[in-house]
Structure formats: C-alpha cells, structure tokens
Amino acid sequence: MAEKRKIILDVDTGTDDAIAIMTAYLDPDIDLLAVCSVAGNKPLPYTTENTLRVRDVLRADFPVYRGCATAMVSTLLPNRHGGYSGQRTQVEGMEAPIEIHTDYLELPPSTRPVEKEHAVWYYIDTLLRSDGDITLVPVGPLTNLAMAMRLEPAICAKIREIVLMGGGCYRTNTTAAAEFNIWADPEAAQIVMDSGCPIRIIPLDATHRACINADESREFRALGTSVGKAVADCVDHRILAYSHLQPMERLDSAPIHDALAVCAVVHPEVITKSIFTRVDIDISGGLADGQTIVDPRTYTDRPRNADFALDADRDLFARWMMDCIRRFQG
C-alpha cells in the first residue's frame, strides 16, 4: 500500500475552501496533518470559525491553527487596495446582496477550540521536525507561509512541495490584472515564488475548466448524508453567486477552486496543460498590482520555479469529488 501524503491545508475557509477541507479529509490517500487559517475571503474572526464548522460537520480531530489577521504589506497603503470588500450585487427581489462567500456557512457554530499555538509558529516547528515529507496546500493568500519563510528560511529545505490554488494568466477575478489569493498579499505570494521549493500553481485558467454543475450537486444532495448536504450547499451558494457574478461557459456550473489544488496533490493527472516556467508576482501598487507574470518564452531571464497549470480534466475532478464525499457516512 502507498503511503499517504502528508499534507497541511491554509485556508481563508469560505465556499470552496470549505470542499477542499472536507475532501482532503475523506481521500483515503490523504494525510491532512492540520489546518491553518488566514484573511482572506473574509476577516480572520469569520474564516477560522468556518474551518472549525466544517471540522465539526466531519466529526473529525485534525488540529486548526488561527493564522495572520492581515497581509504583509499592502494594506498598510489604502491605495493599493481601495475600498474592495468582496464580490458582491444586489439582485432585483432579493433582500440581501448576492456575494461568493457569505460571513459564515451556513453549519452550526463550532463546539470545539481552534488550537493555542500560531499557525506561523506551528509551519516552523512542524516543518523543522519533519522527514521532507509535507506537502503544503495554500489555498488562500500565502502571508502565513511567507511569514514563516521570513523568521526562518531553513523551513524551505524541509518542504517536499507547494501545491497553491491563485493567480492567473490569461484568467483574473478581482482586478483586471489580478486574482484575488495573490492579490491580497503579493508579497507574500513573491516570497514564497523565491523560496526555492517545488511549486506547483492551480490558477484561475485550470479551476474554470473544472467547474461543478447543478446536476453534480444535487447528487451530493442526494447521498443524505450531513457533508453531501454541506458540499451541496456550497456548490448550489457558488453557482448561484458565479451566475451573476462571473458566468461560466455553462451556467448551471461553478468552479470550486481549492478543492482542485487539493485533488491535484494526490492526483497530477488531473491537470492536463501546464508549463514549467518563470512566475514572479506584481507589487508596484499600480494597475497591474498583484498581477500574476507567467513568462511565456522558450528561455526565461530568469531560473523557472514553477509548474503553472493551464487546463484541467472536469470530469476526473468531479469523479475524485464525489468519490471522496461518498466516504463519509453519517
């Protein structure tokens, strides 16, 4: 038997984030060591809470480490940031505003305590400790890995991969240059493109050919199971929001994100175009800021340091979705 990936998750636990927890628990091929929590889709208070929501729905007994409140740097200026507060419209006939992630999901209040210990603190300790065989999985923005990176460098020689869920190329979702992970901390997103790691990036370009549609969904439903109902909920959340929002190519679909990032660890295959290439991240703090710069020639100025996917396989997706949600019973 092949021994299972040890992986820690670092969310901004919103909709999406809330899948990939769930099904990084459930892969029988998985080892989530812990959870981490950072700002991001929402403030800290709301994204640690949910990551514990969603531990409580699992009944399951991975620790969860509260993570940085703020990013690095570009809040410190309020003009690189502007008054952004989340993608969101109000809608004709509904009382409240239509926005991809609501404060909180839609689970109870969680019954049990995020752990004492920072998570910058726990990525130092745990990672320093380890054989080189942790596989990290951001799927927010990246200022708790950064800061770790910053206090103590040697954590990167110990780091056995990066498989991150942001940024885009040809794809953006918060400005016209910049997906919302790498924007919210760009320079926590370049910090970690200099570490040195392997580092493999599921932007925007593979997570919108690997949507999950309403059909999907109701299949989720269907298992009548707690977690089925909890996927369900956010898929039908995500393709409602995504239909005003940002409409896909099908509109009864939306993309689930991290959950994708987090398939790719344990299956690469569901990546089908990518290039290993040169990535460097925008913080000039002008139109471009947060930008994700992917060189697209044959000989790069500089060393490449990353796998930049491109495209990706929706159906094995939503096969390994649906296989890991069917193991929960309950």
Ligand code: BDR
Contents of the next structure:
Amino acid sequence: MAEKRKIILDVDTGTDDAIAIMTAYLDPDIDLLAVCSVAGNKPLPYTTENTLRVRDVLRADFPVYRGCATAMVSTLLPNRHGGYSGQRTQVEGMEAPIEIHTDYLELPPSTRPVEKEHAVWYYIDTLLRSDGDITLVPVGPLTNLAMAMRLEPAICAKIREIVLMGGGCYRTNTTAAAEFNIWADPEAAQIVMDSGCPIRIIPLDATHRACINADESREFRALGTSVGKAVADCVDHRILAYSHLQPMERLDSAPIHDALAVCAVVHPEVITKSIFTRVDIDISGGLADGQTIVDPRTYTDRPRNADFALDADRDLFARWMMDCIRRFQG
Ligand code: BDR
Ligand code: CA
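The block above covers the form predicted alone; next, return the form predicted together with this ligand.
Every chain and every other molecule in the complex is listed next, the one we just looked at coming first.
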C-alpha cells in the first residue's frame, strides 16, 4: 500500500474550506496532520470557530492551530481595504443579505478548544523536525505560511510541496485583476512565490471549470449522514449565493475552490491543463493589486516557480468528493 500523503491544511473557513477539511480528513490517501486557521473570508475568531465546528461534525481529532488575524503589511496602504470577503446582496423576500460565506457555518457550536500554540510556530516546529515529507495546502490568504518563512527560512527546504488555492489568470473575483486569497495578503503570496519550494497553484481558472451542481448536492444529502448534510448545506448555500453574486455558466452550480486543491494533491490528473512558468504577485497597491501575473512567454528568462492550473476534470472531482464523503459512517 502506498504511503499516505502527509498534509497540513491552512483555512479561512468558509463554506468551501469546510468541504476541503471534510474531504482531506476522509480521503484514505491523506494523512491530515493539522488544520491552521487564518483571517480571510471572515475575521479570525469566526474562521477558527468554523474550523472547530467542522472537526466536531467529523468527530475527528486532528489539532487546530489559530493563525494570523491580519495580513502581513497590506493594511498599511491606505488604498487597500485589507478586508474580508465582503461581497453580498439583499434579495427581496429574504431577511439577511446573501453572501458566499456567513459569519458562522450552520453547525453546532464547537465543543473542543483550539491548540495553545500559534499556527506559525506549529509550522516551524513541525517542518524543522520533519523528514521533508509534508505537503502544505493553503486555501486562504497566505499570511501564516509567509510569516513562518520569514521567521525561519530553513523551513522552505523542508516543504515537500505547496498546493495552494488562489489566483486567476483569465478569471478573477475580488477585483477585475485579483482573486480573493491573493488579494487579501499579496505580500505574503509573493514571499511564498519566492520561497523556492515546489508550488502548484489551483486558481479560479481551474476551480470554475469544476463546479458541483444541485443534483450532486441532493446525492450528498441522500447519504443521510451528518457530514453528507453538512456538505449539501454548504453546496446549496454556495449555489444560491453564486447565482446572485457570481453566476457560473450553469446556474444551479458553484465552485468548491478549496476542495479542488485537496483533490489535486492526491489526484494530480484532476488538473487537465497547466503551465509551468513564472508567477509573481502585483503588490503595487494600484488597480492590479493582488493580481497573479502569469508569464505566458515560452522564452521567459525569470526562474519558473509554479505550475499554474488552467483547467480541471469536473466529473473526476465530483466523483472524488462523493467517494470521500461516503466514507463517513454514522
Ligand atoms: C477563495 O476565496 C475564498 O472566498 C474561498 O474560500 C476560496 O479559498 C476563492 O477565491
Ligand atoms: Ca478559503
């Protein structure tokens, strides 16, 4: 039997982060060492509590470490909002405005506490002690990881691979130029791009090609388990929010960005098209702030630093999600 892939997930939970945690925990080929929280979709107390709620639903015992509450430096620029994922709209007949992530996931309050150690120290301690066999999967702003790299650069040589959700070349969401995770902490993202670690980027170009639809959500619910219901609730919420805020080609479907990154760790073939090239982040504070600049030139003389996904196998992703979630009993 092949050895399980050791991963640390870094999340700003979040409806799609929640599904990323559930699939990472339930995938038989993944050894989920820990989950670190970071501010992003919502302020840190919410993203941490939501992460703990998801752990409870799974009845899992992986440790959860609280990470950074603000971006590294981006809040210092007056033109930046330095904010959370705030897109929302008021729809007639609905009490609360529709947003992609509510403050709290609709799950019971958590029953077990977060670890005492800070996520950044956890990264440093764990990576330095490791055999270089740990894969990092950040699916929120890259603050924790960049902080750890700045504090102890020796960790970079110990990272097997970084598979991150973020960025977009032909597709963006937060501004005309930028995707949310990168926009929320562009300096952190550039530090990671310069780290010299093997990096695979799963951007919107791939995640928008792998949307999960309402029929599939019904199948998750029909599993009759607490986890199946939690997944279906998140998917249904996302389908409703996306149809109002960021309509996809198929209206009754939504991307589950963060879970695609988890899938790509153990099933790289889910990414059907990618470009290995130079990727940098615009940190100018201008119109393109937070943009992932993907060098399309075959003759680029800058060192190539990342494999940037451009397309994904939707059906494979949907089957994988179902296979993972079906494993939860009870
Ligand atoms: C990313 O931003 C967040 O809203 C999602 O959780 C995902 O990680 C998509 O742009
Ligand atoms: Ca996220």
